[in-house]
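Next up: a single chain in structure tokens, the form predicted on its own.
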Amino acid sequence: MDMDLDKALAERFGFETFRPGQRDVAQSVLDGHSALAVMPTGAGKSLCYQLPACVLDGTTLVVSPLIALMKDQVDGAIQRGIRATCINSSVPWPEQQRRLRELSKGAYEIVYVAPERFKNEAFREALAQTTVALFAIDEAHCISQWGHDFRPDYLTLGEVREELGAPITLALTATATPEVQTDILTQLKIREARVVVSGFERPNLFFDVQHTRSDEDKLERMRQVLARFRGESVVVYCATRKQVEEVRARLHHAGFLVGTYHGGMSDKRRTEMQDAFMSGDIPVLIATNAFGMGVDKSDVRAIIHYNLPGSLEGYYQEAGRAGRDGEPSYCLLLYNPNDRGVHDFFIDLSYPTPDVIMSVWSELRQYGLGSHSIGAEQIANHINRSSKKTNVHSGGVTASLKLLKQAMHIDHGWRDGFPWVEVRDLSRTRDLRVDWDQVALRREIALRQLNDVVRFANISECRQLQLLKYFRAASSFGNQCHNCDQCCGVPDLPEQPVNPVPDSLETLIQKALSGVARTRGRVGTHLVCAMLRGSGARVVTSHQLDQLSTYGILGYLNPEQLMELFDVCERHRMIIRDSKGVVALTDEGVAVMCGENEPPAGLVERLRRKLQPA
């Protein structure tokens, strides 16, 4: 088997050596033993099941909560010569049927599914005709009530495993304390398993926690960090969508080119932002924790937490997205004690008190049995108008509806863009089947996780050592990592020098205007800049901008320099943008591009201050 592993690693994946922990996990699986792999983001967890899938006889079934990313995972596996597919709700039904037929024939080495797929009868029938050689569960901490991202859909996987005949099982997670590790194996009904914990030590990451008194303090430190890493990839995590937009506005005003990513944006817009960040066209991304899971970008130079994270597991997973290429990178947590209030509020909404749940149920009973066109906001408004004692938030109502649905008192959802609730019985409040103990336990766990982060922010010992202790991982450096603010003090962050521009400013302006001319009024400024930089982003190639003669001619400028160039050209009326953001040349711009007129003196002088021509 050792020979098979090395051969498959080289032939299928093109790697000469394993990363820490990978061989141990893969070998355990091939020896017929179930395993739990706890490896941080970027440590190569997917290889732990993809490699055995190349060697084992039968199908490797991979459970993942990330439907949106399954296609990328499948495409990556296919590029390595692995027969892989995914079956989920994003796949058209005729294609699902075809894939189910192929699954029943054993045509695939790897099949990716979401946990709710096991409720589908057609899928279970196809699976019953398949030999499942390996049952792999990604993001396995989602099955544990002690984990930072518990998901009820995962609770069925223990029964699913038994129905499959208890095949060799591999659970994988980036963050799991010993308590969570034990719970994962218990929920999956695995009696014996090899537990491999590796890769938690990140010697290339500098961990820094700065105590702040105001948003201005935070913004000043962020400006220093972004100036130090100007033109390089940085992610700023915020606790709420509102804060994402506020921080974006402040940083944009300070002259930084930034993008945003959060759950309130359309799928199309989020995809565009992620694509632009991955390709380097937008160097700074301001995001909620909706961004990052499954994202593989190796050259992120800094991660900034604008707010206190909700758990150390979440913090370490997000901070670990920096420096995955092994180069020195910086992780900054901006701590203000008042930030705790945001998470206390979230906890109150996510795990409502019995009074809130009973108030919601009392309101629903008044509607009677059957389906009603009403949603969380309306229910909250009705309760708040009718009761002086109870004040509920629509978020607390949403959580209450989920609990009442789990207890089978109601069903609820959205139809044609409008919410609805179906009342299935008229039980008295004292007879509700809600699992009150479970709600209280989840609330207790969330508060404990938050307290752990607060303690981490206030320690006076080595930051990385405390993180390793939290996950019960071994330290190779003793008691000091010599790469955090507690070991070394607050680092100086000198501003990144701007590289000299090889062209004259007049030539630079003409090249930029030529790029606008070549796009023929079809796209906006960001796409023109991406084309001039030679970006390989999908949105650039899909518009065939990589076929233009101006593609890559300003590749020596970073995105911020290009956007500054276009802003100056627009102020001097050499280019204009319509209501949709599409950019085009003015008559003056055409004249300057063709060399008939000189660029305005004010434009050249402004650029001279921003750029350094050779």
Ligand code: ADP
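This is a predicted model, so every value here is computed, not measured. Rigid core: the largest C-alpha set superposing within 1.5 Å between the two forms. Numbering follows the first chain given and starts at 1. First, how it differs from the form predicted in complex with the named molecule.
- When the rigid core is held fixed, the Cα atom of A239 travels less than 2 angstroms between these two forms.
- E121 is among the residues whose C-alpha shifts by 2 Å or more between these two forms once the rigid core is aligned.
- After superposition on the rigid core, the Cα of F277 moves by less than 2 Å between these two forms.
Okay, that's the form predicted on its own, but what's the structure of the form predicted in complex with the named molecule?
No partners, no molecules, just the chain.
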């Protein structure tokens, strides 16, 4: 088919240029080839079928999983002058009938339906009289059991496609996993397809992997990076909640203003943290992978991975939250070969072997039919007590319970803070309906994904190129991105700000002490520091510390320098902290503050070295 795609783009859509991948996809569909388009969210996948729909003779059938979002899509298409509609259960029956009649007359260019619609007889009859020019499947990863959003209704689409006479098909998804890509084509029974993966290249991100020997080593490198990005937004991803809290404590102690975000926090607290990060009140957020979905902060300057991520998809998604505004940004992976062990441990627990699942089942059968107040922890204890040889972890029991629930042998949950399990039948272990192959397969996939991350961290090849290859995306830059540790060695980070200290050290100490005096023993050193620095953080304003005459008088010191100042003041007994960390002046502190006593000479010397580097 020969036509000017640019012209159609401008006239029908009012866009000047195609986004990466769009032309390729539209063109191959128009040339009569099925295609799979993998592009990140917001890259413009709809255009890939809407444009051909305007041009092709016949109807474009679009399968989309969410009825709630269909109306918006239809409205959007109609605005562009496309004859579009949707047929679903939210449409009153008489109107559905009218639309079906129109459909069989070929009145629509685009018809949106949910996958379950193909079970409907009236719809199938109308379809039989229609020419389906293009069969488009949005969110196509829903067809794959390996995807993160599997929907059984999608599984029928392969047969539906054959019944429609195998029309030109376009599958669209933002999920880049190679396994899922292949699975989508297999499930849809598409033998030959052009696969277009695009929009994944991120030229403004500097990818850096640093090999470390210990957590201490990681923290030190992280401190250096954070000092360079002072005042900018940075996210530090950790593998577990516990790790988040540990890193928070360490960075807090080092004088950084940090927040946390993980699944163990209350919804309210999480929202507060997210708001504070979005507004810039809290520049550094330490988080698990619970943070990020739907977060749209364009000026995140660095993403640090404190632990090895479990997959490159996860890694790229998280690291990709840096530099959405297109400005140079930094992605650092702190790698320690030992990190792998933690993942192996969790994979073992998440995909238990048949003997673990069977021993959990044997234990549950002993309780008999009905509901029992028992949870994974106790079940694990019972199993381990009854047999010296077994050592089952409660995490493995939790995973087993999930699988037994999927197979409908049990139900389980929490009531008033206590776990319960309901045994629904008393099948013998050999009659369990657990999908053993599926568990083994998922375990294998998890291990493979982990191996891929480990390889990424160890291989000497352009990082960006490795990532693009992994996602099967083409690179526009050849073999070197010239913007990663492999291509350039060290990253070009912002200069560490030098802040000349305008006061004598004696004056500095006096100012710090007067800050403590003004807060009248109400808060800890951290808030005193924030106040002295003139921080606009909400914690400072909510304590009305911004009203004090000492607010901002040490604004030229950075948090580490201030913490150093307080550390030595404390060591020389000018200030004391109570068990809650609230800080107050000692008699000696009062005397130094008022100029009655000189600060100790050793202290001044030490501070000179710390605060005024040569």
